[in-house]
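The chain below stands alone and is given in structure tokens; this is the form predicted alone.
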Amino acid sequence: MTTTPRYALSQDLFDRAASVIPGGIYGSKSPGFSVPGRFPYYFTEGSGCRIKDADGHEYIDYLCGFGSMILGFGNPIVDDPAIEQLRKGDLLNQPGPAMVELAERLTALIDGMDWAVFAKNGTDATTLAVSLSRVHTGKPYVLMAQGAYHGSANWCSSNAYPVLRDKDEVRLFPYGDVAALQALFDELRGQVAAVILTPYHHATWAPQQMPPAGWHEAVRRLCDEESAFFIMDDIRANFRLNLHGSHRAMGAKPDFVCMGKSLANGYPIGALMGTEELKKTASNFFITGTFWTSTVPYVASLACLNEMERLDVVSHVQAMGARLKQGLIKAGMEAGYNISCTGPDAIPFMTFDDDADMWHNQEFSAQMATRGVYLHPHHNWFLSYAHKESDIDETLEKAAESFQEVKKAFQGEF
């Protein structure tokens, strides 16, 4: 792997890690998921919308802890009550009152949801939704869109080495294709437990897709006809599209809603919410995890929800995202590139047209990293309340420089 002076400490840490940790850094944080040797591997601190790597370089951050940070790193409105609770105790054998308060808050806030249970990760929530769907219906099959990410459990993982039969009972369809989904229902008549979707399609290594007209209505109809459940995996998008759930923004009516990430501004929590119909099944299901009832994330979530509502964070992140997308398109055109900025304004992703292998994306993001802006080349980006117009404008100035460097790197290719 290439060593660069800019990331010397990151590289040294990675070399040490590789001897004691499989892969050095595993999963979505792996260096191979960005651009090996041209991105930092380790970060040490964050404040607002800026982070510092192990080598001391600062970045305007557009990954936001893979979407978990929505108010800003080190936000005292969230951190102060969380730290106060931590000093009193976090994992106290039984849940604290904040668990009840958070469930009450969410069921009052999120459209159509009557109950809530909590875990630690998005995978916990989506897997629990799938399990409850199978138990309640007595049917095995779950349908999901090709390229969708719903976590790292075997049933939904993109792992190249599936070892459990569970994955055989997940069938794929092209996102937004009603006829293909109808065909799967027809083929598996009487065997479909659920359809799981994200509010819009954000496959990795690809432009994002917004739902076509009538899509969610068709999914609802097909589920009703089959007595199957509609699971909305809102973990990545939650609270950047609508405070009452992304399904409200998209006109969808799911039976389950999975949330997490920005719910607590970075504190570890996953949430599954459901309709009254499913409450008895959930009550009889063994839902547990050693750390699932720790109190600090509940306290952080309550503070985060209150602050998001007070500040109208949804409007802000959408405005900042629109400013970023428009500026990038303009800067790209001035450099001679046609680029696309897809997805909701608050959760954008940029790709170069006619660059299916995304080599230009990798070069552009690497150039931006060198200039102190952290943009992931393969994963969608996120805006937060901490991003202000001055941060966007600084980003766009550096983007103009980076587009020129991409031209040099691929001279004569277009």
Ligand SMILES: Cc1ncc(COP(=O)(O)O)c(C=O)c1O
The other form holds:
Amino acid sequence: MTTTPRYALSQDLFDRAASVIPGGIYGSKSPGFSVPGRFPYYFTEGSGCRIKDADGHEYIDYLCGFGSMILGFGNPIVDDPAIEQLRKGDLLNQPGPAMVELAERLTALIDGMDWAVFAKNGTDATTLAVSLSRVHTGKPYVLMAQGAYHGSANWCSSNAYPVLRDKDEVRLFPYGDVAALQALFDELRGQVAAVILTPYHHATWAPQQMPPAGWHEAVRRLCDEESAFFIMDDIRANFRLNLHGSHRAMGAKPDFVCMGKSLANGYPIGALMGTEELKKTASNFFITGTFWTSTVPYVASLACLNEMERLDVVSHVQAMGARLKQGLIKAGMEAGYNISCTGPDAIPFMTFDDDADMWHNQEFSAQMATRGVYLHPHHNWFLSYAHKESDIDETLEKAAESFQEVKKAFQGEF
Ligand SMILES: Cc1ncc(COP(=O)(O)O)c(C=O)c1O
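Starting from the form predicted alone above, please write out the structure of the form predicted together with the named molecule.
Everything in the complex follows now, all chains and molecules, and the chain you saw is the first one.
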């Protein structure tokens, strides 16, 4: 693989990393998950909706810290109180008052949720929800959708080594297939602790899927029939579909809600929320982490929630996403391509119809990167409050050029 000179410093950093960090860059940030040799691997700064790579190129960013930067990079309303708290002290052994305030704020805000516990990553929240479901019900099995991502823990990640045994009691069903879910409940009668779902299906390397009519109601009914819990993993979608939880937007009634990412505009905090029924089990369960009581992220989260509410961020990100989607479909058609933009407007993903191997998506993303737009070829994108109409329109101009380049590269063939 040769790297284009544009990304020489990124490549140099990666080569150095590879000798001291296994894999150089791991997981969803690894070069193999983007467009190897034709994508920046390292970034140095961000402001609003723009980021700068290690080679000094600027991009309009549609990854938003994998969803976290909902207000944009360097937002002073969030950063100023966070920095002030940092100067006063961050990890002060015991929690700060902001932890209590955040739990009060979230229980008042998020539909149907009576308590909150906090951690660092989304994976902490989903793993805790699964553990609490098992402990409360005394049953072992957890059901999740094929291709769903609930974090990097072994029970749910792509680490499929039988010796780890973490997946022994996790079973998969095709997203949206009520009969298949019913069949799993029938097979595992009396043994299912929980079903874990995202508000809609956002598998990587694939178009996104909105829930079919009646899906969330059917999940609720099946869970109730078996006294199993319904865990809503809202980590990727939270605060882009509805300020009160994506389950309100989807008409779902979960027992747990897992939150993270945009909860604090990039500061590290995850939350698990639950209903009154589960509170005693949660209070008896050992939950902790050295950094989970750091005060700065709680302060940032409170400021972020207030700002999201004040600005009606949900309406803005949806409107910007709709403008982007419509423009991409039009620009694609003008170049002779049928384009699909799937998922909610605020969290879109674009694919070329008939592009089974996704090479067209790779080429398109590489062309956009060359023109200063950072999109991902295999992972959904995100809109933030910092994306304005002018940013979307600039993106669409670059998209029109990039579609032409894709056409040249593949000579109109799939
Ligand atoms: C739906 C969903 N659940 C859980 C996670 C895990 O969150 P984290 O990476 O913060 O552990 C993610 C992260 O992308 C996610 O998208």
